[in-house]
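Form predicted on its own, single chain, as structure tokens, below.
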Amino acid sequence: MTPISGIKMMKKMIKLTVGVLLLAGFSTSAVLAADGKSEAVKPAAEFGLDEIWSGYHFAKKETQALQDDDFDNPGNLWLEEGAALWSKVDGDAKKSCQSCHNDASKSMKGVATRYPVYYAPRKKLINIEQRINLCRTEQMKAKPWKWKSKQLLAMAVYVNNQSKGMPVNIRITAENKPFWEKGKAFYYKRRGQLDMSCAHCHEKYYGKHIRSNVLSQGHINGFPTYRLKWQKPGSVHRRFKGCNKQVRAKPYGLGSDEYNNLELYVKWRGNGLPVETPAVRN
């Protein structure tokens, strides 16, 4: 090994060690004081948390203020775009979303509280983004939108927003339970060079600082979420992918079965929390 490669290896090991110490909470203190705006919810099932909090509770006051103000919330730009796309005719069938679903405030109300769902034709789970694209390809005879496209993000924000304030209500059935089990196994499996699971951050050390951020319980009731880091909304699958990278694990693809299973399990963990889309996070 050359001196240069040896130095690079030492730097890499130092970074990994510091990352583990930070996640273990060595330089942190819990920040779980009530903020007067969010409320804890008693989980309906046992999974390691006595009470659950939205990520809003762990956000900085300035970030909370952005989310609370409809004029300042940057995610509302995508909400407006989604509203425009709802009635836009597209595809060979010359249809819009409105052609089949009419008033979104009525037809889409409650949808975000129960997705992802089991889709019999594919014999697996689909989430809201995939349901939107299925409607485009099968009903509108239009091209599917790309996962990170402004159109798909805007429509996903718009559809989820119709359930804003309603409690998440994921029900485990005979059809979706096998996928829920896979999502649970994913959540607790150690992975990557840091040998960490989702539970390490979001169940064991939530409320503690990792550098300048505070670890939340990892609930997804605000997705698609506008992240200040991204300067745009992003899907929960994008967030899953980022988490995998942070523990030095190989991420799965956006829209993958693995992330759909994880989405179902994590969404279920947040049962009772209100839908917040578009939420704002760091």
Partner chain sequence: MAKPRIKVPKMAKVGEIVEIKSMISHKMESGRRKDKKTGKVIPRKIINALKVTFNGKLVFSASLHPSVSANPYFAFDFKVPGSGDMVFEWTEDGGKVITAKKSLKAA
Second form
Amino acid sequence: MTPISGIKMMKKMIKLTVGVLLLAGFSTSAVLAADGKSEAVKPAAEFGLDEIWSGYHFAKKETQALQDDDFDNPGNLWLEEGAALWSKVDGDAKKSCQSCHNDASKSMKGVATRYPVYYAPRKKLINIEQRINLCRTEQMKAKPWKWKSKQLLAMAVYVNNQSKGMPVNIRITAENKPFWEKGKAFYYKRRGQLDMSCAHCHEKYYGKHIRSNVLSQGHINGFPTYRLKWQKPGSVHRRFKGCNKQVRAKPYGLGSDEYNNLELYVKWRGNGLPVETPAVRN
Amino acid sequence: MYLRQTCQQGAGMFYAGTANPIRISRETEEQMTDKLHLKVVDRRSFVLGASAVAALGALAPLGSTPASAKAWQDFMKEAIGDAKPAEGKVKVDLPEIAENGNTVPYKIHVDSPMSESDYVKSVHVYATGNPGPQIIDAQFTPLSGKAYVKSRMRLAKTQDVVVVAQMSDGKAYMGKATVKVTIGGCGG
Amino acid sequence: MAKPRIKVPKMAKVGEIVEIKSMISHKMESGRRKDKKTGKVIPRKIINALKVTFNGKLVFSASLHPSVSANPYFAFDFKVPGSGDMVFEWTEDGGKVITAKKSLKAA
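Compare with the form predicted on its own: the form predicted in complex with the partner chain:
Below, the chain from earlier opens the complete complex, with every other chain and molecule after it.
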């Protein structure tokens, strides 16, 4: 059975189940919450996808099992590290994250559903990693963490994780619209020696094999994601770099404006998918 | 890293199952088919049992491992001495196709009462096609209750994984599983 | 660098077989990887052993080789003989030992 026919069959089965449940008079919303794992999320706006599936849906069952178990999920090593760093005092201001934000489970709840955001002092977007480092340099008077450092990854996992299960909800406003537009243009632009855009893989051909991997819709609701390939969690920007390299294009930098705009646009495409951080992917 | 090399062999890509497949680097694809074919022959010659183990030992220098590197059979001999492992009792649970060779989850169960007088003493796991075939050498005791271990291994390529268990009376048993390792991954 | 996580039930019945889980954050540098910039082999640095005891008696131990995945994870079974402390010891190349301990109360 090819994955495509598998997915189609699954969709049929879900439709059937929904039908049966409706007949039986159950409230379907209570039984089947669309989380993009076994049931597709319906897009709220019109764009290239009729239904939205989490990357989880396209992963092998062994990889899904790694994510599902709270102990087995290797990303939780970073989550615990992040929790420890939250209350750790650092920098000349002798502050920790907790000094300003208290209980992360309250103060950081929902943050991952709306980032990246427009940051007026710089007149551009910032993502969660940059927000963390801004707090460090401006509030804590501490050194910023490096992009691929264990600390920044751990803190980004921890902050994103506070919204686990909440649907991604990027709202387009007058302020972020120009950046969303730029992100969209980036998404559909062909690039690299292979002359491919993001849309070629993740909009037109998702669910199909590219060599031995099944293409996902490229949603980022599980980031920072523990990738089996990386053997550790990595940022959305690191993933974008990898994708750009795969089509043999010159990648942009970690933390670049280009990738922030793309992050906003791609995150918006996944509106409605629950935050899964730390997800586990191939 | 050797694992990375296998990953990067997959620079060429194609779409399967589309009306107009995009094909790049056909050679790579054909080379891969050749390799897979060779693997099939390898696997056929791979028969479990004491005599076959000895025969394979003699064949080892023909394989991809350099003459200086020790084969898994050498490590097994160091671990269990002259005991000749019989087939059975060892259940190896591995994915048929590993999504990524860096993290391949596995489970091993060995059938044993795990009593003071009759228990599994040790379990040895070998990736026959890795540059260093040893994965773990585990020890159990009656306190283990069951001879069971769950962990994750690195596999450099498609290959057989062999698990050898030695009982408290010195007898040895073995089981194996073949894992296809996905190469050429963009990660989807 | 290396930070362990362990899962041992707080309470169990005597004679009950329970699953124990452990994971430690570690790169498991295989010694076969080359530095992309310098081309030099990155020296091997792995967790080479895990030893688990209960009240000083061996429950499970393993020698780990470079083919163990990064962030080594081990789950195994344990037949509860009574109350006591379970001690985990991970040994890194070079001799550094990381330990973790959890108490189990038997009913």
